[in-house]
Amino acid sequence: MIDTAGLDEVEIDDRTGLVRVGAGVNLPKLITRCARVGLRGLEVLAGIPASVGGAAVMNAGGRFGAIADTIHAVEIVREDGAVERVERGAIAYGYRASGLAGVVVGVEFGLEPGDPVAIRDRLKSCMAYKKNSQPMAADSAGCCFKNPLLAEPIDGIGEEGARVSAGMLIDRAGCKGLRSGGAVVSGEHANFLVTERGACAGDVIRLMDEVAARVRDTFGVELEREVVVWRRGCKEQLEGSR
(Lines of atoms letter the chains of each structure in order from A and count residues from 1; the text may use other names and numbers.)
(Lines give C-alpha, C1' and ligand atoms only; values in the text may rest on other atoms or scores of the structure.)
Protein backbone atom coordinates (compact mmCIF):
# COMPACT_ATOMS: atom_id res chain seq x y z
CA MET A 1 0.00 0.00 0.00
CA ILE A 2 1.26 3.48 -0.88
CA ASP A 3 2.09 5.77 2.03
CA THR A 4 -0.10 8.85 1.52
CA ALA A 5 1.38 10.87 4.38
CA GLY A 6 3.33 13.22 2.11
CA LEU A 7 0.79 13.75 -0.64
CA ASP A 8 -0.31 17.14 0.73
CA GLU A 9 3.11 18.45 1.76
CA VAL A 10 4.63 21.61 0.26
CA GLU A 11 8.26 22.74 0.49
CA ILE A 12 9.12 26.10 -1.08
CA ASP A 13 12.56 27.68 -1.29
CA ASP A 14 11.78 31.22 -2.41
CA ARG A 15 15.49 31.98 -2.74
CA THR A 16 16.33 29.27 -5.29
CA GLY A 17 12.87 28.70 -6.74
CA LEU A 18 12.92 25.00 -5.89
CA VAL A 19 9.42 23.76 -4.99
CA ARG A 20 8.70 20.19 -3.87
CA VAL A 21 5.09 19.14 -3.39
CA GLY A 22 2.99 16.04 -2.89
CA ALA A 23 0.79 14.90 -5.75
CA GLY A 24 -2.39 15.62 -3.79
CA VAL A 25 -1.69 19.34 -3.41
CA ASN A 26 -4.35 21.61 -4.91
CA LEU A 27 -2.83 23.28 -7.99
CA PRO A 28 -4.71 26.62 -7.78
CA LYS A 29 -3.69 27.03 -4.13
CA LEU A 30 -0.06 26.23 -4.96
CA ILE A 31 -0.10 28.79 -7.79
CA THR A 32 -1.35 31.50 -5.43
CA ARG A 33 1.17 30.58 -2.74
CA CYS A 34 4.11 30.67 -5.14
CA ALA A 35 3.00 34.01 -6.59
CA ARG A 36 2.80 35.53 -3.11
CA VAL A 37 6.44 34.66 -2.36
CA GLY A 38 7.63 35.89 -5.75
CA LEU A 39 8.17 32.69 -7.72
CA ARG A 40 7.38 32.88 -11.43
CA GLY A 41 6.23 30.05 -13.70
CA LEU A 42 3.03 28.49 -12.38
CA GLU A 43 0.85 31.61 -12.62
CA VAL A 44 0.17 30.87 -16.30
CA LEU A 45 -1.85 27.84 -15.16
CA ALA A 46 -4.33 29.99 -13.25
CA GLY A 47 -7.87 28.69 -13.28
CA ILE A 48 -7.04 25.05 -14.03
CA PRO A 49 -8.94 22.77 -11.61
CA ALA A 50 -6.48 20.01 -10.73
CA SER A 51 -4.27 18.34 -8.20
CA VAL A 52 -0.55 18.69 -8.87
CA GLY A 53 -0.18 14.98 -9.60
CA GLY A 54 -3.02 14.90 -12.09
CA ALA A 55 -1.76 18.05 -13.79
CA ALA A 56 1.73 16.55 -14.09
CA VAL A 57 0.45 13.31 -15.63
CA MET A 58 -1.68 14.98 -18.32
CA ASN A 59 0.57 18.01 -18.81
CA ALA A 60 -2.18 20.44 -17.91
CA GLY A 61 -2.01 23.79 -19.63
CA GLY A 62 -3.71 26.33 -21.79
CA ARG A 63 -3.15 29.42 -23.90
CA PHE A 64 -0.30 30.71 -21.71
CA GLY A 65 1.76 27.58 -21.09
CA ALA A 66 1.86 24.03 -19.71
CA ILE A 67 2.95 22.55 -16.40
CA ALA A 68 5.79 20.64 -18.10
CA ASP A 69 7.55 23.98 -18.66
CA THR A 70 8.38 24.20 -14.94
CA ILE A 71 8.82 20.56 -13.87
CA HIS A 72 12.28 19.34 -12.84
CA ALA A 73 11.34 15.82 -11.77
CA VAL A 74 8.49 13.62 -10.59
CA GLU A 75 8.42 10.85 -8.03
CA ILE A 76 6.56 7.72 -9.10
CA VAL A 77 5.52 4.49 -7.43
CA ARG A 78 5.85 1.62 -9.89
CA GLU A 79 3.58 -1.44 -10.02
CA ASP A 80 6.04 -3.43 -7.91
CA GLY A 81 5.93 -0.77 -5.19
CA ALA A 82 9.34 0.70 -5.94
CA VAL A 83 9.66 4.48 -5.72
CA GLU A 84 11.51 6.12 -8.60
CA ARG A 85 12.57 9.70 -9.27
CA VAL A 86 12.14 10.55 -12.96
CA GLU A 87 14.05 13.56 -14.27
CA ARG A 88 12.34 15.98 -16.65
CA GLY A 89 14.54 14.91 -19.57
CA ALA A 90 13.28 11.34 -19.27
CA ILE A 91 9.60 12.33 -19.41
CA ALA A 92 8.04 12.29 -22.88
CA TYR A 93 5.92 15.39 -22.43
CA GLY A 94 3.68 16.42 -25.28
CA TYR A 95 0.30 18.03 -25.78
CA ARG A 96 -1.80 16.87 -22.80
CA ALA A 97 0.39 13.81 -22.36
CA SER A 98 3.44 12.64 -20.44
CA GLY A 99 3.85 8.92 -21.00
CA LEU A 100 4.40 8.52 -17.26
CA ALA A 101 3.79 4.95 -16.06
CA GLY A 102 2.96 4.42 -12.42
CA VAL A 103 1.42 6.51 -9.66
CA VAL A 104 2.81 10.02 -9.32
CA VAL A 105 3.27 10.84 -5.63
CA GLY A 106 5.44 13.96 -5.79
CA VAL A 107 6.53 16.72 -8.15
CA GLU A 108 9.54 19.02 -8.11
CA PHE A 109 9.34 22.40 -9.83
CA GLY A 110 12.06 24.83 -10.80
CA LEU A 111 10.52 28.30 -10.62
CA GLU A 112 12.16 31.67 -11.19
CA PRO A 113 12.40 34.21 -8.35
CA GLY A 114 10.97 37.56 -9.39
CA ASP A 115 8.94 40.58 -8.38
CA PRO A 116 5.89 39.39 -6.37
CA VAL A 117 3.79 42.33 -7.55
CA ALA A 118 4.51 41.63 -11.23
CA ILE A 119 3.85 37.92 -10.77
CA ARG A 120 0.55 38.54 -9.00
CA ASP A 121 -0.43 40.97 -11.78
CA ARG A 122 0.29 38.25 -14.34
CA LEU A 123 -1.79 35.81 -12.30
CA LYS A 124 -4.69 38.27 -12.21
CA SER A 125 -4.37 38.83 -15.96
CA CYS A 126 -4.54 35.09 -16.68
CA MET A 127 -7.55 34.71 -14.41
CA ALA A 128 -9.29 37.67 -16.04
CA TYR A 129 -8.87 36.06 -19.45
CA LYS A 130 -10.34 32.80 -18.13
CA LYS A 131 -13.28 34.54 -16.48
CA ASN A 132 -14.08 36.43 -19.67
CA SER A 133 -13.99 33.37 -21.91
CA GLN A 134 -14.83 30.36 -19.75
CA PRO A 135 -17.59 29.38 -17.26
CA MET A 136 -15.34 29.71 -14.22
CA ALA A 137 -18.25 30.04 -11.77
CA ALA A 138 -19.96 26.85 -12.98
CA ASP A 139 -19.27 23.28 -11.89
CA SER A 140 -17.10 21.52 -14.46
CA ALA A 141 -13.86 19.58 -14.83
CA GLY A 142 -12.32 22.16 -17.14
CA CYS A 143 -11.96 21.57 -20.87
CA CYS A 144 -13.57 18.27 -21.81
CA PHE A 145 -11.81 17.44 -25.10
CA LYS A 146 -8.29 17.88 -26.42
CA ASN A 147 -7.77 20.28 -29.31
CA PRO A 148 -7.47 17.91 -32.31
CA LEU A 149 -4.99 17.84 -35.16
CA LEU A 150 -6.73 17.93 -38.53
CA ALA A 151 -6.06 14.88 -40.69
CA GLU A 152 -7.15 16.87 -43.75
CA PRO A 153 -7.97 20.51 -44.49
CA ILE A 154 -11.45 21.79 -43.61
CA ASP A 155 -12.69 25.02 -45.16
CA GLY A 156 -13.06 27.75 -42.58
CA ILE A 157 -11.46 25.59 -39.88
CA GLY A 158 -7.81 24.90 -40.72
CA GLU A 159 -5.24 23.19 -42.88
CA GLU A 160 -4.05 19.60 -42.68
CA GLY A 161 -1.90 19.08 -39.57
CA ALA A 162 -3.21 22.19 -37.81
CA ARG A 163 -4.27 21.89 -34.18
CA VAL A 164 -7.67 23.54 -33.90
CA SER A 165 -9.96 24.47 -31.06
CA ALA A 166 -12.23 21.67 -29.88
CA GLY A 167 -14.53 24.33 -28.49
CA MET A 168 -14.87 25.93 -31.91
CA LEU A 169 -15.74 22.58 -33.53
CA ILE A 170 -18.30 21.80 -30.83
CA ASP A 171 -19.84 25.26 -31.18
CA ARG A 172 -20.04 25.07 -34.99
CA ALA A 173 -21.58 21.60 -34.74
CA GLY A 174 -24.46 23.29 -32.93
CA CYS A 175 -23.82 21.81 -29.51
CA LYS A 176 -23.96 24.86 -27.23
CA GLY A 177 -26.84 24.35 -24.81
CA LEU A 178 -27.07 20.63 -25.63
CA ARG A 179 -28.22 18.73 -22.53
CA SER A 180 -28.20 15.27 -21.03
CA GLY A 181 -29.99 15.22 -17.69
CA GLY A 182 -28.18 17.68 -15.43
CA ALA A 183 -25.18 18.12 -17.74
CA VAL A 184 -25.12 20.93 -20.30
CA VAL A 185 -22.69 22.20 -22.94
CA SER A 186 -21.72 25.67 -21.74
CA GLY A 187 -22.99 28.66 -23.67
CA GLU A 188 -19.80 30.55 -22.78
CA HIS A 189 -17.25 28.00 -24.01
CA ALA A 190 -18.44 24.88 -25.81
CA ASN A 191 -15.55 22.71 -24.59
CA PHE A 192 -16.88 22.96 -21.03
CA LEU A 193 -19.59 20.58 -19.90
CA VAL A 194 -21.15 22.14 -16.82
CA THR A 195 -23.37 20.39 -14.30
CA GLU A 196 -26.49 21.45 -12.50
CA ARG A 197 -27.83 20.25 -9.17
CA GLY A 198 -28.73 16.56 -9.40
CA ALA A 199 -26.40 15.80 -12.31
CA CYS A 200 -24.68 12.42 -12.27
CA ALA A 201 -21.64 10.92 -13.97
CA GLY A 202 -23.83 9.17 -16.51
CA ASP A 203 -25.30 12.49 -17.65
CA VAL A 204 -21.83 13.89 -18.34
CA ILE A 205 -20.57 10.79 -20.13
CA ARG A 206 -23.63 10.53 -22.34
CA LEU A 207 -23.29 14.21 -23.21
CA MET A 208 -19.60 13.75 -24.07
CA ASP A 209 -20.54 10.89 -26.38
CA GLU A 210 -23.25 12.95 -28.09
CA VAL A 211 -20.97 15.97 -28.55
CA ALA A 212 -18.20 13.79 -30.03
CA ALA A 213 -20.71 12.13 -32.38
CA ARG A 214 -22.03 15.48 -33.65
CA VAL A 215 -18.52 16.82 -34.30
CA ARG A 216 -17.62 13.59 -36.12
CA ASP A 217 -20.77 13.74 -38.23
CA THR A 218 -20.31 17.45 -39.02
CA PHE A 219 -16.56 17.65 -39.66
CA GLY A 220 -15.25 14.08 -39.77
CA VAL A 221 -13.03 14.88 -36.77
CA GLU A 222 -12.65 12.46 -33.87
CA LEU A 223 -12.48 14.29 -30.53
CA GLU A 224 -10.33 12.75 -27.81
CA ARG A 225 -11.35 13.26 -24.21
CA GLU A 226 -9.08 15.41 -22.10
CA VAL A 227 -10.82 14.32 -18.91
CA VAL A 228 -10.29 10.77 -17.66
CA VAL A 229 -13.41 8.74 -16.89
CA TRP A 230 -13.36 6.31 -13.98
CA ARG A 231 -16.24 3.84 -14.33
CA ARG A 232 -15.86 1.87 -11.09
CA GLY A 233 -19.08 1.77 -9.07
CA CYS A 234 -21.36 3.13 -11.79
CA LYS A 235 -21.71 0.20 -14.19
CA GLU A 236 -25.50 0.12 -14.31
CA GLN A 237 -25.79 3.89 -14.75
CA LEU A 238 -23.38 3.93 -17.68
CA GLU A 239 -24.57 0.86 -19.59
CA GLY A 240 -26.47 3.03 -22.04
CA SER A 241 -23.48 5.28 -22.77
CA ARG A 242 -20.98 2.65 -23.87
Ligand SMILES: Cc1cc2nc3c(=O)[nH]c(=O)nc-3n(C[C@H](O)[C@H](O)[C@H](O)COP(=O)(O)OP(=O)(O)OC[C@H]3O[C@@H](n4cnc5c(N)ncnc54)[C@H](O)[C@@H]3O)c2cc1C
Given for the second form:
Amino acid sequence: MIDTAGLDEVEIDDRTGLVRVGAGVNLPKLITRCARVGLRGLEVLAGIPASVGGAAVMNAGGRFGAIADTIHAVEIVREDGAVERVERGAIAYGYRASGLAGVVVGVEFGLEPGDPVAIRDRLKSCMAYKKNSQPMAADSAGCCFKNPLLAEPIDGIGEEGARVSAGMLIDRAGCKGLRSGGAVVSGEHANFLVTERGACAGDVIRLMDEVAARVRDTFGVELEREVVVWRRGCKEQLEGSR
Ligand SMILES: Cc1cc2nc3c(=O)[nH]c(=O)nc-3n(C[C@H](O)[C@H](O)[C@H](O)COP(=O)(O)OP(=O)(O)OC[C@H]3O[C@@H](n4cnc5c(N)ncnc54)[C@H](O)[C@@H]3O)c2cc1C
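Starting from the form predicted alone shown above, please give the structure in the form predicted together with this ligand.
Full complex below, order starting with the chain above.
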Protein backbone atom coordinates (compact mmCIF):
# COMPACT_ATOMS: atom_id res chain seq x y z
CA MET A 1 0.00 0.00 0.00
CA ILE A 2 1.19 3.51 -0.73
CA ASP A 3 1.96 5.50 2.40
CA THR A 4 0.16 8.82 2.02
CA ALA A 5 0.74 9.99 5.59
CA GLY A 6 1.74 13.62 5.60
CA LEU A 7 0.24 14.55 2.25
CA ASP A 8 -2.57 16.45 3.93
CA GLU A 9 -0.61 17.81 6.88
CA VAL A 10 -0.42 21.54 7.56
CA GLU A 11 2.00 23.23 9.96
CA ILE A 12 1.72 26.99 10.25
CA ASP A 13 4.00 29.16 12.37
CA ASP A 14 2.19 32.49 12.36
CA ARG A 15 5.09 34.16 14.23
CA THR A 16 7.81 33.41 11.68
CA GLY A 17 5.63 32.83 8.60
CA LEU A 18 7.10 29.38 8.01
CA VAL A 19 4.39 27.12 6.56
CA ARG A 20 5.03 23.42 5.87
CA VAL A 21 2.35 21.44 4.09
CA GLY A 22 1.80 18.15 2.33
CA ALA A 23 1.42 18.25 -1.43
CA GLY A 24 -2.18 17.03 -1.27
CA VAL A 25 -3.39 20.04 0.70
CA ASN A 26 -6.05 22.06 -1.09
CA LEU A 27 -4.51 25.40 -2.12
CA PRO A 28 -7.65 27.59 -1.76
CA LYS A 29 -8.17 26.25 1.79
CA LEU A 30 -4.52 26.92 2.67
CA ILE A 31 -4.80 30.46 1.29
CA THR A 32 -7.81 31.15 3.51
CA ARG A 33 -6.12 29.66 6.59
CA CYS A 34 -2.96 31.70 6.10
CA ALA A 35 -4.93 34.90 5.54
CA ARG A 36 -6.94 34.22 8.71
CA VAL A 37 -3.81 33.98 10.87
CA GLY A 38 -2.28 37.07 9.24
CA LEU A 39 0.28 35.58 6.87
CA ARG A 40 0.82 37.43 3.61
CA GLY A 41 1.93 35.96 0.28
CA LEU A 42 -0.51 33.31 -0.84
CA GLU A 43 -3.62 35.52 -1.00
CA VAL A 44 -2.66 36.70 -4.50
CA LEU A 45 -3.40 33.16 -5.72
CA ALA A 46 -7.04 33.36 -4.62
CA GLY A 47 -9.39 31.52 -6.96
CA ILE A 48 -6.82 29.08 -8.37
CA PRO A 49 -8.14 25.54 -7.90
CA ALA A 50 -5.19 23.24 -7.16
CA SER A 51 -3.42 20.96 -4.76
CA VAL A 52 -0.30 22.52 -3.26
CA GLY A 53 1.86 19.98 -5.14
CA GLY A 54 0.22 20.62 -8.51
CA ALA A 55 0.47 24.38 -8.02
CA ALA A 56 4.16 24.11 -7.05
CA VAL A 57 4.93 22.03 -10.17
CA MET A 58 2.97 24.31 -12.53
CA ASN A 59 4.14 27.49 -10.79
CA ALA A 60 0.51 28.51 -10.61
CA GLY A 61 -0.11 32.21 -10.61
CA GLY A 62 -1.62 35.10 -12.40
CA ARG A 63 -1.74 38.87 -12.62
CA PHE A 64 -0.79 39.37 -8.95
CA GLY A 65 2.02 36.86 -8.49
CA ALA A 66 3.02 33.22 -8.69
CA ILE A 67 3.44 30.49 -6.08
CA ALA A 68 7.21 30.42 -6.68
CA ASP A 69 7.41 33.86 -5.00
CA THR A 70 6.55 32.27 -1.65
CA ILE A 71 8.29 28.88 -1.82
CA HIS A 72 11.36 28.14 0.32
CA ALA A 73 11.80 24.49 -0.61
CA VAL A 74 9.97 21.41 -1.85
CA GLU A 75 10.28 17.79 -0.86
CA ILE A 76 10.38 15.38 -3.78
CA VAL A 77 10.30 11.63 -4.25
CA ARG A 78 12.56 10.72 -7.16
CA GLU A 79 11.85 7.84 -9.54
CA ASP A 80 14.27 5.59 -7.62
CA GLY A 81 12.32 6.25 -4.42
CA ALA A 82 14.85 8.66 -2.91
CA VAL A 83 13.34 11.55 -0.99
CA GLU A 84 15.08 14.87 -1.49
CA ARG A 85 14.65 18.42 -0.24
CA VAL A 86 15.11 20.94 -3.06
CA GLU A 87 15.76 24.55 -2.06
CA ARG A 88 14.05 27.36 -3.95
CA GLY A 89 17.34 28.47 -5.52
CA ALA A 90 17.77 25.07 -7.15
CA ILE A 91 14.31 25.06 -8.74
CA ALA A 92 14.21 26.40 -12.29
CA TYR A 93 11.02 28.35 -11.84
CA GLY A 94 9.70 30.18 -14.85
CA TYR A 95 6.37 31.14 -16.32
CA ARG A 96 4.05 28.17 -15.51
CA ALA A 97 7.08 25.90 -15.24
CA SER A 98 9.29 24.49 -12.50
CA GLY A 99 11.42 21.84 -14.17
CA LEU A 100 10.75 19.68 -11.09
CA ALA A 101 11.25 15.99 -11.83
CA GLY A 102 9.65 13.52 -9.43
CA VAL A 103 6.62 13.59 -7.19
CA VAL A 104 6.33 16.59 -4.93
CA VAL A 105 5.21 15.39 -1.50
CA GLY A 106 5.66 18.54 0.55
CA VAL A 107 6.17 22.26 0.19
CA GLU A 108 7.68 24.81 2.58
CA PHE A 109 6.55 28.41 2.22
CA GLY A 110 8.10 31.53 3.69
CA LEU A 111 5.20 33.92 4.27
CA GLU A 112 5.24 37.34 5.86
CA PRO A 113 3.35 38.18 9.05
CA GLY A 114 0.97 41.08 8.41
CA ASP A 115 -2.39 42.61 9.19
CA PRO A 116 -5.13 39.95 8.79
CA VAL A 117 -7.72 42.54 7.75
CA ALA A 118 -5.50 43.94 4.99
CA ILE A 119 -4.60 40.42 3.83
CA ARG A 120 -8.26 39.38 3.74
CA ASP A 121 -9.13 42.52 1.74
CA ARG A 122 -6.36 41.73 -0.74
CA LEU A 123 -7.62 38.13 -1.02
CA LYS A 124 -11.13 39.42 -1.73
CA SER A 125 -9.95 41.86 -4.37
CA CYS A 126 -7.85 39.20 -6.16
CA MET A 127 -10.85 36.88 -6.10
CA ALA A 128 -13.16 39.61 -7.40
CA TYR A 129 -10.76 40.34 -10.25
CA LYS A 130 -10.80 36.66 -11.23
CA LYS A 131 -14.58 36.37 -10.99
CA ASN A 132 -15.06 39.49 -13.09
CA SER A 133 -12.67 38.47 -15.85
CA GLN A 134 -12.96 34.68 -16.05
CA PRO A 135 -15.86 32.18 -16.39
CA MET A 136 -15.36 30.76 -12.90
CA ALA A 137 -18.85 29.24 -12.72
CA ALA A 138 -18.49 27.28 -15.97
CA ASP A 139 -16.76 23.90 -16.41
CA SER A 140 -13.26 24.44 -17.74
CA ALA A 141 -9.62 23.51 -17.19
CA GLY A 142 -8.66 27.15 -16.67
CA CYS A 143 -6.48 28.88 -19.25
CA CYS A 144 -5.73 26.55 -22.16
CA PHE A 145 -2.65 28.32 -23.52
CA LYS A 146 0.37 30.03 -21.99
CA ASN A 147 0.76 33.73 -22.69
CA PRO A 148 3.30 33.74 -25.54
CA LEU A 149 6.48 35.76 -25.91
CA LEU A 150 6.47 37.68 -29.20
CA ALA A 151 9.34 36.66 -31.48
CA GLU A 152 8.83 39.90 -33.42
CA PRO A 153 6.80 43.07 -32.91
CA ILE A 154 3.13 42.96 -33.92
CA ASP A 155 1.27 46.20 -34.58
CA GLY A 156 -1.24 46.93 -31.85
CA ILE A 157 -0.24 43.79 -29.92
CA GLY A 158 3.28 44.26 -28.52
CA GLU A 159 7.00 44.65 -28.97
CA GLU A 160 9.49 41.89 -29.73
CA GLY A 161 10.12 39.89 -26.53
CA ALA A 162 6.90 41.05 -24.85
CA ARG A 163 4.74 38.43 -23.13
CA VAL A 164 1.22 39.07 -24.36
CA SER A 165 -2.15 37.72 -23.37
CA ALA A 166 -3.11 34.51 -25.18
CA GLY A 167 -6.76 35.38 -24.45
CA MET A 168 -6.40 38.69 -26.26
CA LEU A 169 -4.84 37.00 -29.33
CA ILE A 170 -7.57 34.34 -29.37
CA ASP A 171 -10.25 37.01 -29.04
CA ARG A 172 -8.73 39.16 -31.82
CA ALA A 173 -8.43 36.09 -34.04
CA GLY A 174 -12.24 35.98 -33.83
CA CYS A 175 -12.49 32.78 -31.80
CA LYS A 176 -14.92 33.79 -29.03
CA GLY A 177 -17.98 31.54 -29.31
CA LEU A 178 -16.18 29.07 -31.61
CA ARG A 179 -17.42 25.55 -30.90
CA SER A 180 -16.41 21.93 -31.31
CA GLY A 181 -19.17 19.59 -30.13
CA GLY A 182 -19.83 20.51 -26.51
CA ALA A 183 -16.70 22.66 -26.10
CA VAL A 184 -16.95 26.42 -26.66
CA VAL A 185 -14.48 29.32 -26.51
CA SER A 186 -15.74 31.40 -23.59
CA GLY A 187 -17.27 34.77 -24.37
CA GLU A 188 -15.96 36.06 -21.02
CA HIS A 189 -12.29 35.13 -21.46
CA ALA A 190 -11.16 33.63 -24.76
CA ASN A 191 -8.35 31.56 -23.20
CA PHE A 192 -10.97 29.46 -21.36
CA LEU A 193 -12.64 26.66 -23.29
CA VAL A 194 -15.81 25.87 -21.41
CA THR A 195 -17.74 22.65 -21.74
CA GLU A 196 -21.43 21.90 -21.95
CA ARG A 197 -23.19 18.71 -20.91
CA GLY A 198 -22.05 15.81 -23.10
CA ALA A 199 -18.74 17.39 -24.13
CA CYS A 200 -15.84 14.96 -24.46
CA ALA A 201 -12.07 15.37 -24.32
CA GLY A 202 -11.89 15.11 -28.12
CA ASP A 203 -14.14 18.19 -28.46
CA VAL A 204 -11.79 20.20 -26.26
CA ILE A 205 -8.63 18.99 -28.02
CA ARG A 206 -10.08 19.71 -31.48
CA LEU A 207 -11.14 23.17 -30.34
CA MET A 208 -7.67 23.88 -28.89
CA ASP A 209 -6.14 22.87 -32.23
CA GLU A 210 -8.55 25.10 -34.17
CA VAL A 211 -7.92 28.07 -31.88
CA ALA A 212 -4.14 27.63 -32.15
CA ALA A 213 -4.41 27.41 -35.96
CA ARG A 214 -6.47 30.62 -36.16
CA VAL A 215 -4.03 32.52 -33.96
CA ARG A 216 -1.12 31.21 -36.07
CA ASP A 217 -2.87 32.28 -39.30
CA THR A 218 -3.84 35.70 -37.95
CA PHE A 219 -0.70 36.71 -36.05
CA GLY A 220 1.99 34.16 -36.90
CA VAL A 221 2.19 33.33 -33.17
CA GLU A 222 2.50 29.72 -32.02
CA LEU A 223 0.46 29.15 -28.86
CA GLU A 224 1.80 26.63 -26.37
CA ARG A 225 -0.69 24.66 -24.30
CA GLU A 226 -0.82 25.35 -20.58
CA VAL A 227 -3.10 22.37 -19.99
CA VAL A 228 -1.44 18.96 -20.05
CA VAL A 229 -3.07 16.32 -22.26
CA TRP A 230 -2.79 12.72 -21.07
CA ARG A 231 -3.85 9.65 -22.98
CA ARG A 232 -5.36 6.60 -21.29
CA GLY A 233 -2.86 3.82 -20.67
CA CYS A 234 0.21 5.96 -21.20
CA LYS A 235 2.67 6.32 -18.36
CA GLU A 236 4.30 9.46 -19.59
CA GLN A 237 2.70 12.76 -20.39
CA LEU A 238 2.24 12.79 -24.13
CA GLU A 239 1.99 16.50 -24.46
CA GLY A 240 2.44 19.56 -22.32
CA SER A 241 5.38 20.75 -20.30
CA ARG A 242 6.54 21.35 -16.80
C1 LIG B 1 -11.41 27.61 -13.27
C2 LIG B 1 -9.92 27.46 -13.27
C3 LIG B 1 -9.12 28.57 -13.08
C4 LIG B 1 -7.72 28.45 -13.10
N5 LIG B 1 -6.98 29.56 -12.91
C6 LIG B 1 -5.63 29.45 -12.91
C7 LIG B 1 -4.80 30.59 -12.69
O8 LIG B 1 -5.28 31.71 -12.49
N9 LIG B 1 -3.46 30.42 -12.69
C10 LIG B 1 -2.87 29.19 -12.90
O11 LIG B 1 -1.64 29.10 -12.89
N12 LIG B 1 -3.64 28.10 -13.11
C13 LIG B 1 -4.98 28.20 -13.12
N14 LIG B 1 -5.75 27.09 -13.35
C15 LIG B 1 -5.10 25.80 -13.64
C16 LIG B 1 -4.82 24.96 -12.38
O17 LIG B 1 -5.44 25.51 -11.27
C18 LIG B 1 -3.31 24.93 -12.14
O19 LIG B 1 -2.62 24.39 -13.24
C20 LIG B 1 -2.95 24.09 -10.91
O21 LIG B 1 -1.58 24.29 -10.66
C22 LIG B 1 -3.27 22.63 -11.12
O23 LIG B 1 -3.08 21.98 -9.89
P24 LIG B 1 -3.60 20.50 -9.65
O25 LIG B 1 -3.23 20.14 -8.26
O26 LIG B 1 -5.05 20.40 -10.05
O27 LIG B 1 -2.68 19.72 -10.66
P28 LIG B 1 -3.09 18.83 -11.90
O29 LIG B 1 -3.88 19.66 -12.85
O30 LIG B 1 -3.63 17.55 -11.43
O31 LIG B 1 -1.64 18.57 -12.50
C32 LIG B 1 -0.95 19.59 -13.17
C33 LIG B 1 0.44 19.02 -13.52
O34 LIG B 1 1.21 18.89 -12.33
C35 LIG B 1 1.58 17.53 -12.14
N36 LIG B 1 1.42 17.28 -10.70
C37 LIG B 1 0.32 17.45 -9.94
N38 LIG B 1 0.60 17.17 -8.66
C39 LIG B 1 1.91 16.80 -8.61
C40 LIG B 1 2.79 16.40 -7.56
N41 LIG B 1 2.42 16.31 -6.28
N42 LIG B 1 4.07 16.10 -7.89
C43 LIG B 1 4.50 16.16 -9.16
N44 LIG B 1 3.72 16.54 -10.20
C45 LIG B 1 2.44 16.86 -9.92
C46 LIG B 1 0.62 16.70 -12.99
O47 LIG B 1 1.23 15.49 -13.38
C48 LIG B 1 0.43 17.63 -14.17
O49 LIG B 1 1.52 17.58 -15.05
C50 LIG B 1 -7.13 27.19 -13.32
C51 LIG B 1 -7.94 26.05 -13.50
C52 LIG B 1 -9.32 26.18 -13.47
C53 LIG B 1 -10.16 24.95 -13.67
